[in-house]
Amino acid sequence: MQRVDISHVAEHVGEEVELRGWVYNKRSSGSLIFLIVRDGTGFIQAVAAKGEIPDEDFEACDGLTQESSLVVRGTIKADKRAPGGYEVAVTGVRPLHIAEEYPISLKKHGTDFLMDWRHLWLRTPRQAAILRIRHEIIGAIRDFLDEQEFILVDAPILTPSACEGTTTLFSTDYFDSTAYLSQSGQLYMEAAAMALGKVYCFGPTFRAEKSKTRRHLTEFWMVEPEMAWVDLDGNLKLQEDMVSYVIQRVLEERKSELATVERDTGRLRNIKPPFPRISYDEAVEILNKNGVEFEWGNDFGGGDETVLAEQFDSPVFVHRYPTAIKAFYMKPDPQRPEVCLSADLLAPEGYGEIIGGGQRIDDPELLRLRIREHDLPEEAYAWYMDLRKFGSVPHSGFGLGIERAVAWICGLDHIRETIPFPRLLNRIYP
């Protein structure tokens, strides 16, 4: 007899065949006893008739347990009531562990309770089709930048110095110094830029904010291309590239989770380039001319960016951000140096920036200078200084947070539901 997972079970109607799975719930009509079996590609109904099958083996039926895993040998059939279209005629059923009391009922249960049982909440349709989708944006992702011809270089978690500034850093002792954990991978993708012209890296990437806001983490992965030769209009067109390739993906690969997670996909399937590209200043105006107090050298906080995206249907670009409030490694713009050469992707409905990068400096006299403005040590920048007197040239890149690609693309209300287990202010358990 042969074994298939679930989501192949179109591929056997009319055969008998081999289910492994848990019950993921189970009613009885007495003489009938319909179990709902999940075995990580789907789900399915399994229908157990009185008499039709062993005595030993219905009675096996009668005592599963809601996540008790089995075996199921049954005739698959095709049958538009049932979920997913198909149910299995059951012909013989061995139970392998009867569950324990299962903490998470098909009720509804609140959030905090949840988390504690994120282990077992995963197992859940929606928290399943969540991961689906944050798998199919990874792939596509990958996809997309391999078919640009970029090289994947791998990038340290343990790093001797900063990227995004000393206020956000994990510390660890190293030995007989201290180690920090990588807020970004961009200055070492820089170096990787100068060997092989296109690279990137995607990894973990660890932020100590004390935030408790619903875009916020403090473990989360990140996508980071940088390119040697590209300046910032060329950053931008692969930014947007890759962003619309990577919807289209999902939607067509990924329906059903869609679906199962309810996402309207009718903005989703309007995500074209070219987006829209806004200065600073002109964010700066629609602010104020939507009743925003907002000062000229301020950062956006996510009240400002959702009104901004607000005024568009697809992702917005703001450019040319006031310099000092940017990274020192952001060039300035060379016409009016107090703003740089930096833009952030703001996706729309709400969910803010998901993208954020620029064109970095190549000169080495102003990155000292701008290292020493931002009292960071200079010996620790000692090697990334080396890229500017050996052969430096323009280079941009640019940094996707994942988490929040799966927040925007699911249309999920927190970005807790992005990642499996999920690393807050206030949580590190499971």
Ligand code: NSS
Given for the second form:
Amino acid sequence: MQRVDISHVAEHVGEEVELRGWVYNKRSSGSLIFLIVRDGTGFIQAVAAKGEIPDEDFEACDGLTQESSLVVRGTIKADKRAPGGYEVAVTGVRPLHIAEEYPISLKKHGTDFLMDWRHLWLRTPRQAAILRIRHEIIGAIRDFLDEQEFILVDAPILTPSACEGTTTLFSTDYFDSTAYLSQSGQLYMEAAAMALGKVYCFGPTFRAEKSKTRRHLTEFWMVEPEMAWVDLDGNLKLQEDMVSYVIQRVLEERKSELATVERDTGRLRNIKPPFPRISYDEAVEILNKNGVEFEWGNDFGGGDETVLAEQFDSPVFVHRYPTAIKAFYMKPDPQRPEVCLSADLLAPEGYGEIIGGGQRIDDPELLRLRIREHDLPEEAYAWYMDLRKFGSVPHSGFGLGIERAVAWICGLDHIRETIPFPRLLNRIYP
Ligand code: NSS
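Now that the form predicted on its own has been shown, please provide the structure of the form predicted together with the ligand.
Up next: the whole complex, starting with the chain shown before.
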């Protein structure tokens, strides 16, 4: 008998097939048992009728509990009333494992409770849909960059130096010395861009964030393109093209998942390049006009980003932040060195910064000065300095936080549902 995935039952109407999966739900009305079976590819109702299947199979069916694993044989029928449009008329059932009492019932639970059972919570339709959308987003980013002839270069996770400031470093013993978990692959991508031109890394990054917010994880995934011979403008162009491509692809390929997470897709549909660009100075004016007390020279908080993003329908770039509040590698604007050639991309609907990036310092003397000003150990950055000693060129890049993008595209309240096993200030289990 042919074994099929639930996602392919439409091709087998009228045939007797075998499905393998888990019991999502069970109801019975005496002589009929209705099972909702899920197999990872979909959900389908399977109906077992007493007298029409062997008694022992009917009894086995009766003994199934929520999340028991099983093999079901039956005939696929098209049925307009059935969710998904198809149903199985059961001809046989073989339980594989009878599940213990399942902690997650189909009623509503609090998020903290569900997070303790995250390893099982992933089985529910909403969580599975989020993971599928995450998969599509990652696939779309990779396809977009590969199509533009970027080369994927893997950055190390254990590093001797900080990229994004020393306050959020996770350190670990490294034999007789100390290593840090990577906050960003950027510095290594700068080396790779000088070797290969256009490159990107995609991997996990770590920050000991003490902030307990809806937007911060301590372990998150980042895609980081880096390009030789590209300035701030070219960098922003790539970002708006990439983000627009990703949105349109998810809208096209993941309609049912977006419906499962109840995403209102109206505002996503209009996202097309170019995105509006405002300077940090203009952003401060907007904040002040909207009654937010904000002084030039500070960094934006989550609330400030929301006010700024609310002024626009699409994501908005904020460029030329004060040099003093940005990372050591940001190139000062030659016209006005107190601001730098950096830009963040703020997502609409209160999702805040999803991309940070900019043009890098290419002058060796200035870079050395900045490393000193930021009190960074020069020895650890000697290799990075070399990139400016041997054929320095203008270059730029950015980092897109995958989880922030997933939260926005799925319309989620909190970043913790965007990653299979979130790592937060107060959570490292499961
Ligand atoms: O600190 S960033 O703004 N920039 C960098 O790390 C650069 N080194 C990237 C580069 O130019 N190659 O972080 C980039 C993005 C940011 O916009 C967020 O989307 C995400 O990384 N990010 C985070 N996501 C989740 N949790 C935390 N804690 C977090 N921190 C940054």
